[in-house]
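For reference, the chain that follows is the form predicted alone, supplied as structure tokens.
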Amino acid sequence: MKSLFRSVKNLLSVDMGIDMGTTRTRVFVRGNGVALDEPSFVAVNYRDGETEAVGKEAYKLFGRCPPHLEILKPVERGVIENFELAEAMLNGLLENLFKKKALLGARICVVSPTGATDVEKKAFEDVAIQVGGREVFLVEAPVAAAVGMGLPIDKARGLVCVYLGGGTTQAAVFSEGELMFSVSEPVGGEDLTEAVISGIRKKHRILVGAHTAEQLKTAMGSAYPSDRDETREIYGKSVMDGLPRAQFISNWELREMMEGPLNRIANAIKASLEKAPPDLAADIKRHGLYLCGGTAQLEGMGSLISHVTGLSCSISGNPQHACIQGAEKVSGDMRKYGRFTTTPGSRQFTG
């Protein structure tokens, strides 16, 4: 009888988690795990104002689309900048998952940035409702990440989880099952990519696109000095005459180009630790820092942060999915994690 009830319930409704980040949007569906992981991009056709493509299909057009198309990002620095684009992007992405909406709508856990205003939180809630959410609640990114990584937040004192995203660096400090405080700084992986584009332009007088810079950062980039010596040939457009030009770039050049934003990321984490109560200092020293997020995958990132803070750093095995996996766990056990969430009914909207 219980299994029949669960089957009918699953047909009528669905539990989902949405992590709509600056660079990527991820969705989990109860029973299917992480069902969607695509770039947070939308292609808009200015001839009719319609959405031409979303996700990876829109990202393919980035930097090479015709004049009547523009590739836009609904989310900047972790918050929704364009509500209509965000809704269009999510609707387009979810069409591939659901041929029709659940009869009773979805119960959705949405990952939101730390320090978001009521207006910014309301935007995440409204988007989730517009795409079929029946019940919506929010959980902050570093909190979701800590849960997703399986950290013992219910028992440990002075446990620090750092989320290194595309547009933000966020940190949360836990003590004996409670969130002590969380902080966010507007610096992340996109700043590293922009630094590569700017550095190549200044040093080699070549213009390269975001695709090329992102590939270089991922394949050869490093946050901390290493003995590895690697060189790769890239193609771009000469600043002088506008003609195509090839250039060899080394991994040590890339690290120098990214030095500015890398230091900002490390210093942001250091500044967040300075806000921790003195009584937690020994516990934080003992546990060290837990890193997650896509930018945590950059080679040497843990070594850089450890060098700046003097603390050991541990990186989860699947850092880019820590938040969405946390959203899945939170939504599956609200009795345990409900105190870390906010809902439209649990706070007063002042926007």
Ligand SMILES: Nc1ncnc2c1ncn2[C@@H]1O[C@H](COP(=O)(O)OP(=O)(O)OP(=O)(O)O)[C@@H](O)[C@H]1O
The other form holds:
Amino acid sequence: MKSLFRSVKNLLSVDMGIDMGTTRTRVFVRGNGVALDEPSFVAVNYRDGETEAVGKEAYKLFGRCPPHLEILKPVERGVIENFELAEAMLNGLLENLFKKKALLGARICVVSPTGATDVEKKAFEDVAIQVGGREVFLVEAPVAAAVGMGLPIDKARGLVCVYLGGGTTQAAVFSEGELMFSVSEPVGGEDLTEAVISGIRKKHRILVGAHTAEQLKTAMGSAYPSDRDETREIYGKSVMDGLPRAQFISNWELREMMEGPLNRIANAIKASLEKAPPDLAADIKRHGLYLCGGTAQLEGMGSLISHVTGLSCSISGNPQHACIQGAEKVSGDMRKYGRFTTTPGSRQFTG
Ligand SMILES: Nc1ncnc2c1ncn2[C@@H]1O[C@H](COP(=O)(O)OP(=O)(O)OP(=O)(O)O)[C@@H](O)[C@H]1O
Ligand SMILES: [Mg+2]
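Show the same protein again, this time as the form predicted in complex with this ligand rather than the form predicted alone.
The complete assembly is shown below, putting the previous chain first.
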């Protein structure tokens, strides 16, 4: 009896949400808000195929890991590319979060990218079931984000929520509480970081790691010209002789390097607006665009998108958490938001 009590104590029944993105994975647990926000990385041991580290511990090893480890990403361009890795990563992250207690029949709201195929959606559902989900449902990222930001989707005749992620740029257009359409393009913050790496290699003949490029981008990068002049010294390896080299990089140089993917992001948003019915134009113009997602934090992003679309842009206070906060709101009020979720009956665990 005692041992049964002990094992029941180690089972948890929770109401939670999972947003497994190209670069970061976030989890909300009802009652605890955003309980987890870590890089979407897994360190796998070549020798035995075992998972050595997940999340921030795996990311720390990225670019400087011992030869027997490989640092891998389960999610690419917003969709699960490697199911086993995704499961291992989520299991590891949730084990750390719940201190080894197993999930018992969790109710899980999963954020999935807009435009995902049925197979891609099923992978998100299956991974949530594998980690202990009993009732699993999906909500599209820009829809979750609009709810998370508290946008007036019920009242507006035309409202656009733009999500700028790590591997995707997504937009959803709402009219009087209905989702009119949503679109996704495979371009995001990762492309900006890669553009910094290749820009420094081409211009200065120096190889820099992903950590250095990411830090440069977030600390000094910008999407639109400004009066600010800033320079930083970075370290990398000379392409010529492989020796360590230091180099000063300026903010305007960084912007030039990122120009290609920045234009692709802005043009993807412009193209999505072209699909909106003309009757919504006046209201869309009045509201402007609501931006969120990690890449919305790049300095000057709103100015660039305003310049390209001719619309004003507002950025939510906590743009990187808009989707996961939206998942929490959606799953907390299914009467109001259930219409935005999908729970394919055939895939639901009914036992
Ligand atoms: N201050 C900042 N300036 C510029 N970019 C930033 C900043 N903070 C985070 N980012 C970028 O935001 C991106 C991550 O955003 P987010 O967490 O919304 O994406 P994701 O969910 O991992 O990706 P996706 O939803 O596209 O699969 C990364 O590319 C990161 O470099
Ligand atoms: Mg995301």
